[in-house]
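Single chain ahead, written as structure tokens, the form predicted alone.
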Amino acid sequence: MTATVTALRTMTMVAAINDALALALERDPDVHIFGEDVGIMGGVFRATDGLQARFGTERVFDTPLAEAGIVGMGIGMGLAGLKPVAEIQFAGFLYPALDQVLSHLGRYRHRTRSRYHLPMVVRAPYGGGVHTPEQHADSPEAILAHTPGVKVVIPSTPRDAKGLLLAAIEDPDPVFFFEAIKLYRSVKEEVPEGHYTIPLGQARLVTEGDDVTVICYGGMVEVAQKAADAARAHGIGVEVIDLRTLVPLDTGTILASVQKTGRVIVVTEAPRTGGFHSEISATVAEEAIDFLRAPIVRVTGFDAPYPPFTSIEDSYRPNPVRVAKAIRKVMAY
């Protein structure tokens, strides 16, 4: 981590992603910050709350409820030499915008043999239980990290949080920043003031343990943790890994882990088929099969939409008891 930190403060992470961006636009006149209802409202999270009156309507401004035209200017923006930060609403929200995205935004440094960078930061909340409508709790993470040329980065807290996303802005190349929004305003810890950054493409250890590895990032970290909490209890050493980002994928700890452990599961909240647990899991069989003691558990939502409003979302999203019952799995087998 780089810094030039002065102290602490405890943060929720909406309340250091504001910090992050403000620092950013701070320091650095070609960021820009825009999106549907960034500026007077200060998003529909408030995760850019006091920005606009704090720097001015042609650094923060609203834009029509058009994703693909938000992500189509951010491209304009950012090959002119300006470095965008875009908020889609909602994840969900993004699939209009996917046109942009997989024929355009991963595709210009390849396409101009590195002559051109897009230095561009794409935000979106996504995931579930906080009960949110229709199309408000999708997990696309693994449509973007299929996508060449982007990168994808989810932090579980708020200091890595902040320190991802001043890394992301930062970044030469297109960076997709998916915000769980079970997180945003449920867990606190001390944040450094000041600048920071955490490097792209390094995950974190949660907690460490010799019997199973459980691979997770997001809004799973919190679930995984507990999970592993109720398995020390009964002697089973669990060793949490937050990926924090999925591309570039630090393939290094995973697999440092499970040369430890024998055991792996994979903790998502996107659908199983072809979900990025799927990617890690074949990384896994690929590279560290001599090491297995048991077959990778994958613990995931379900082939079906993310439930709207209802109480079946608490059956649809992984929770602790279903990770508790893999962690029992590979250890019996």
Contents of the next structure:
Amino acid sequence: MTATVTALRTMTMVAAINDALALALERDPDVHIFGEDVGIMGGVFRATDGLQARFGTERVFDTPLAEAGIVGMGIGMGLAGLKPVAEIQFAGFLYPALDQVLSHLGRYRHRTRSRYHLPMVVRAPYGGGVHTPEQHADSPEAILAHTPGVKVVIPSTPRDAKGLLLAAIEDPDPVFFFEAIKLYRSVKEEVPEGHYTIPLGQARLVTEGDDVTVICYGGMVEVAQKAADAARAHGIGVEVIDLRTLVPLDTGTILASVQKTGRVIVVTEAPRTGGFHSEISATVAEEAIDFLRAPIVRVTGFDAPYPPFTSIEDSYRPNPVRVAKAIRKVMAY
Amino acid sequence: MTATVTALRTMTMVAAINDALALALERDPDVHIFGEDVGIMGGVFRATDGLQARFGTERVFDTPLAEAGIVGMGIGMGLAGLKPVAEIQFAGFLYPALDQVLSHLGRYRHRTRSRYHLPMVVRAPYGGGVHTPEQHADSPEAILAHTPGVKVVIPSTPRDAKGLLLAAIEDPDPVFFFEAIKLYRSVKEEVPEGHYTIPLGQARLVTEGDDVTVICYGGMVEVAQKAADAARAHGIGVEVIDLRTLVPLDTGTILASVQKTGRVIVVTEAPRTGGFHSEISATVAEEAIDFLRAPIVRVTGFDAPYPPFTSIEDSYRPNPVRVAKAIRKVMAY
Amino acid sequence: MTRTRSSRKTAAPPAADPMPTPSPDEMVQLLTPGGEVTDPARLPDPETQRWLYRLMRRARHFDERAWVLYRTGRMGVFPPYGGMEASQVGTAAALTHQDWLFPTYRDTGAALTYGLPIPQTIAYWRTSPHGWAMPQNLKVLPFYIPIATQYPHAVGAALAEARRGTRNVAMAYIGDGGSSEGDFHEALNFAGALNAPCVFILQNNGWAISVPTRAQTKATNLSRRAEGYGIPGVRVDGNDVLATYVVTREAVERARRGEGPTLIETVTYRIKPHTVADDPSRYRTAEDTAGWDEKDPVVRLQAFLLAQGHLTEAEDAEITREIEAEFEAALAEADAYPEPTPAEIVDHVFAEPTPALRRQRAELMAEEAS
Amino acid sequence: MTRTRSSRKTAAPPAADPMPTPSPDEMVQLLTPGGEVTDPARLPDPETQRWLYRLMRRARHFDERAWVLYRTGRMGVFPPYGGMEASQVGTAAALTHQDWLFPTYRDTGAALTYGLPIPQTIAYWRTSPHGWAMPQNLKVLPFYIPIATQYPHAVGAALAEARRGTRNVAMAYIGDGGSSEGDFHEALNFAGALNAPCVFILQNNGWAISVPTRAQTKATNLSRRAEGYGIPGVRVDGNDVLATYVVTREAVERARRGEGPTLIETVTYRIKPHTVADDPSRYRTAEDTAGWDEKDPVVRLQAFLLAQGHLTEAEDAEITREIEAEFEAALAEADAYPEPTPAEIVDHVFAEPTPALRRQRAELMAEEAS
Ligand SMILES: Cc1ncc(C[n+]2csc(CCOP(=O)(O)OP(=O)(O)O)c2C)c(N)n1
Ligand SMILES: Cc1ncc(C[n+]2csc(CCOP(=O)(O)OP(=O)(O)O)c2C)c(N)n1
Ligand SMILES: [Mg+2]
Ligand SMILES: [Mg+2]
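What about the form predicted together with its partner chain, after the form predicted alone?
Below, the chain from earlier opens the complete complex, with every other chain and molecule after it.
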């Protein structure tokens, strides 16, 4: 973490994101923020609250309702040297923009042999746990992680959110920044005031332990942490790794932990088949097979749409009980 | 394989696909074929050659140039009880339709509690090896496999292509059918005349062997096979498994082979991070860890766009030499 | 007052008044807010007027009750449509149950008018699976949440009807905001090119959450977009149910005759918040909404019917009683729906679950049991 | 005949003839195929006429040589534009190198006119990486292969120029087929709503591979789509370079003045196959293409210039010699480009390669070495 100021202020994740955006606008005139309802409304989660009033309607502006247009226009702005920071209202509404992402956002440096590059950030709330309507709780990070040329960042704490978002905006290449809706206001933390960045590609050791490694990110970190706490009460040492960035992936931290524990659990709330959890499993199975003492267990969502049925949706999303069960399983193996 | 006729005819994969489409149109008046240039032109690869002349412009028709419109309209036709068979000109041009796929195609049975279901097939040529322009060689199957509610089929031989395509069209749920461009005309095989289906979800054992399991599909099967042949010459028994369908996945065949060989190589031509190869690795690492004698090695494309640069593109796509190297690696481990 | 939705299903629909496509700048209005009739020849007959009035009252009642139920925790977050009844009722009333309806989250009033049972509608807004299991005898889809995707679906359903040789049509709704999405464009162009029997309703209610229509587009007349696809476009006073009904009937008949799709822009206003959980004071002032209360579509027709003697105060009170009774009975029915079980999460993905889903279902059941 | 692209870069552009936006049905034509001038007041001066003629000849020469080079294996599959030069040259000639150009695969003629060096253009169509490394002093992007995605990019680039307070504009091309994609709609609407200084060129050449425009859309005048976004739309004879130039200049000037985007439909024809590898006899007959040869834009202007005495046969022969010499020199330069190495596959993905890419690069290098 590189920081210039160290005074601390307690804030929620959404406040930390707002703080990072304000700092970015302040420090770099090329930064422009846009999306649906990000202006006077301040976004449906208030992540851009007050920014238009402070920085004007040229720097922070509402677009028409069209996600391909938002990302496509951002690409053009990036080609012309601005630093576009787009908000997509929910990650599930990124889908109309996927053509722009897969066809261009990740390819522009490559297709112009570095003559152009796209210093663009696309922010989107993602994930479940708060009873949103249909398609408002999707977790599409695996699609982006499989897209060459884009980075993927998913913070799990206010402090990380601010430092990672500033790093993402300063990164010369496109970054997807997914924000767990569940964490927007549920957690408060002391966050440094002023500018600091957390480099992309460095995982965070949440808790240390010798017996089991649990790898997760975003909204699943608190779930894993609770399961780890419960396991500790039973004398099981669980090491929780918060990846923070999926691309670049901090393979070093993962493998070091696996070499120590020999037992791996991967946790995401995305559907099982083809989720990013599987990429982590594959990496471990390719790089650290000799250290494994148990199967690599996946605790994930199901191969079904995230249910829009409030009363049962909590059974879709991994919870501490399910993670604890996986911990018992690998310990008993 | 369920068949009604057994006379054989030697044909290419594209001819077998054309044959299956003609049979489907003949047997079921609900089948409708549409897409860009599928009518009088017969498709850019001639997969629909002659079908409009034979079945008329209502059953086989050109659409405007808009992939979201094609898939979205197909969804509406499916809701109304037809059996839409859409062609997307190249898999890389599926991206504009991904919103319709992720938002609806896979969700309709779920969101209407089975009141509606979508018996739709989306065909698209995919993959590299034939010097196509930018974005004409993409392999996006992992995105679809990660989408709840859709099936994914990728044949590797003319015979399989016909039987799997007929099964896909007769399936009550949405199926993506990816056709390796490289194989369209390069391989000929004896294909049964008349109607038969190959059930979705059953892998094919291409060659048997006791030492190494190589798991692949589509355009990579011939690559794996060549490497297996070379290894056999050196006394190494390689079992090549052609998955044929990614969803449903034939885990049984995979695990049985792994239990025998203890060494696994997964081969696809998609980018490394988050490809379907990683899902296969993860499945093995979760279900058969005790049988593994070596790391699960991934032989894949790179985390870069498929290069539009003809003279070097062959270095992107896995070839028999790279697979052979992986075989040596797991044998030497 | 006795012609109900279900009786219309069997009865032959009343013949549409022949209506020339107006020039795009003209906004069709049959009954002014002041109660004047602009074109008596095109006015639907009194029976139809009363029927539309009752349907609007019924739609409004649902909207009002939904607010109350939300506040008392008996309903989920609901996007209100109060003030937009003429736009939804007049259009949906032009359909039979052989026709398709593709409503958005805003269009509960349209779905109720079409015939979606109230208990099920309540269940949907309670996010209960019962609200999603659409009735077999209707061709209405669950309210669309992602914006604009329903438009191409309507084209496909309409085309399927045409291919089968029926005279059925498909109607889809969209908002002013939604009309900025690419799917809007692709659908209108497909429908024109393939001559699909579609009626596209574009409800221009002035807002897309916090974004006013003037920021959504530089165009001031969205019905003109139809020209770009070679299809007719009509702009209609969306708070005049007689006008919306007549215009839509004509479009439906045109589609039934095989003459292709129509785009209808209903000019109305979202006087209510975006959803019951939204606070519009963040983005609009009293000035913004000024004048729209006076255009209330229910009040407009009520005053006209009373003045014309087509409705008495006593009949009006009877309508109120009937509507209330119907709703309360429906609420009781909705309350009695059993709670879903977690198995519903993994069921209904495929006709035959994949092996992976079967394993996952077993895991889920084991966890729920423990 | 001496005013070249690079000299224009520094010279102030000639003032645009003031031009009223024509009614959408009108197709702007200044020089008929028969050689008549319809509106002498709007005709560009003879120097400009000769300059445009030379640029068309230059573009045509590339197209013709590309065919020959393809047949002899010295060039890859190429989408020809012969017959469409007026549509591409007249529009691109209205830009300076401070403006942005977003061409599709069909628009080699536009890119050459804008100033993309010929050697690099050859390299692109040889699928050599040299063809993709765009020159630093130009704002032109590699030819777009996926359809329609360039339109929103032009909006963003234009908006960036406006935000920076320059007078630069962005121009993007699309085809009749491409105009069916959702991105077309979203871009036009964004440009209108955000007042982006864009010029959108829609080349209606009658075909999208095998699909004729009449099957692509029921609309018969694509420039009318502009109305749906509240922006000006102009339809112009796409085989009359004087008309395309004048119309585009006006749109460019309007954008420079901060008055927003324009949609220009150039009505032209793809007399050639879709690509040099396509066989149009599968989907069209001689009847389909009838009449278009007579509208050849190069012949039209050549005959006019000769008749007017603005060009002599000797000067014309000199143009031919200059153009041929320029191309052959460029070809030699392109032939000298070094072959790429496989490392180019994994390079240029990120400014700083991820650890995964670094490992993959090492693997690739090891394999290539073995
Ligand atoms: C693809 C997509 N993007 C964004 C949203 C979030 N969203 C929900 S409603 C809405 C505004 C819609 O405005 P409009 O189309 O005018 O309909 P109205 O709400 O006025 O009925 C937005 C942006 C969404 N549901 N889907
Ligand atoms: C998104 C996408 N879909 C399909 C294609 C395949 N394709 C290439 S050119 C073409 C036709 C384009 O027609 P038009 O836009 O009229 O341009 P023209 O070729 O006539 O210049 C098609 C369908 C593509 N390149 N991109
Ligand atoms: Mg609205
Ligand atoms: Mg064309």
